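Only one chain is shown below, in structure tokens, and it's the form predicted on its own.
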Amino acid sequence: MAPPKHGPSRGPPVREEARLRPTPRESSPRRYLMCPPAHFAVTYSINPWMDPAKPVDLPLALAQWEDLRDRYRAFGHTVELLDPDPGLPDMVFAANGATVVGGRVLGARFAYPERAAEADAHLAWFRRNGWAEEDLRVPDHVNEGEGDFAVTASWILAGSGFRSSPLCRGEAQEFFGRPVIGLELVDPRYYHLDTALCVLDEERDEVMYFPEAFSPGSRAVLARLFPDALRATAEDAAALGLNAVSDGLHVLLPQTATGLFDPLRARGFEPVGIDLGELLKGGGSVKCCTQELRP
């Protein structure tokens, strides 16, 4: 017998546009804490963006801080307010004061004096709002919270080289119990994780990152958990667009970071461009401002 001339149906051929088409995507309300820049000042330098030759207009970063809290108020999420210290200019990089995952706090421990009163002042807000005593821990090892721990859904990174210790990866293991992945930063202008690589979801274990600012061997480790991330320019990584926030849907980043903006747009992204230019002075951007309290 004559074998079919057809074989046996497949249904509908997957037109390209359909292979193309950009991922679903979907806004989650979050809660982040923030700290007004009300003494925001550059008074002396602990990064290379740091130029206290530069003057700071106060008025002017307070607005675009502003500007940035209403944004994510905009779009559903909770701003809780830590109240600024006179005597400590860089406060308004909430980021960096603690790390908060399944509602446990790693306390930060500073690698620069300027900054250690800072680590304590996250964890007396803490204390102040709620949490209890043995859901917060005060770190052993230097660790400069979310600027060297970023949170997907199957790992924390945790990004050394600069400033946070490389023995802060078993400790944030431990506590939390959660695989820690360590990632070695090798750029200066790129001192934290979180100025070299944004979680885009983090459901999805999905990133985007500056392969330059790693390690060879820290690169190969990004490409393989991540083979689909948005690897930034240079350019883009230089306009601090990786200091980004994203809530699943709405991405807000520096303003100046377009060609950022059409590769999330192409995976189902809302970009929003943020102008920190007078924070940027500091060394930080939208992330930087913005510490996240997961539940």
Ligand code: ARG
Contents of the next structure:
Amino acid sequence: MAPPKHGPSRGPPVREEARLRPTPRESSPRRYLMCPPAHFAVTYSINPWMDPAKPVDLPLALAQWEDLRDRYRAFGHTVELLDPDPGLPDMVFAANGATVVGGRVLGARFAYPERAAEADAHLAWFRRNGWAEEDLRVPDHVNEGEGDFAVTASWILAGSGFRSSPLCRGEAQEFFGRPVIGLELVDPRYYHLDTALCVLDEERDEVMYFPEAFSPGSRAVLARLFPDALRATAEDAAALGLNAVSDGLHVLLPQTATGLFDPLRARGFEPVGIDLGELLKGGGSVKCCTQELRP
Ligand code: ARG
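For comparison with the form predicted on its own, kindly provide the form predicted in complex with arginine (ARG).
Expanding to the full complex; the earlier chain stays at the top.
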């Protein structure tokens, strides 16, 4: 006999119960593109984190990056590698080189000439690795890849203000066929969207972000789209704590963003602190080093 549809309920209503225990989380296997920091250096300054007078410890930068790569692999993810170019010291920040959604690749177009050649290196990698020409787009407008694009199930978020042009929003929407939401960045320390916002769970449209990095209108948009978002403090944002990568369960983030660990655990995530102190001198951390190749 089928159970009655509206039987007497036992215990608290479902909604209240859901609030009492964290959402069950599950990691899903990812494919990432990374570029070893073999030629990493801070020889110019295009963001407030970069001071060419500060020395970089290259062997330490490499060891820190290898640790991140090995953690991804230990969690069961695939890490593809892009060959570093000796003339491109920022190439380790692979997130900026393209945006891949539904197997389609929107190439990057960099705001500063120092990084311009990285865009072709990325496109060449996709061509060599089996992507068809009709799935690749050389962009018309400046966009710095996943530095300024974030992807959830419902939207693509597109940051502008320092690097990517607001015009890249329309281009991305047409190419990917997904609604693109523009967000204005206003604090030069958070010059890319991925320094101020991180997608924790695409399927649930769940993010964490630092409201003060955005214009008042964009803050209102974020509050409307993501009412349950985890909001970071100024300290955690300043540790580049939002420059994080989530696989649905593990959230890899700068280890010094300590204030984010408990709120992430309370939501059912497993925070994993990573030390990328040398790469921070270039203004980047976990997410900047990681481009996600979404099937
Ligand atoms: N030095 C690099 C730049 O200013 C850092 C890029 C960091 N990447 C990122 N996805 N936020 O362009």
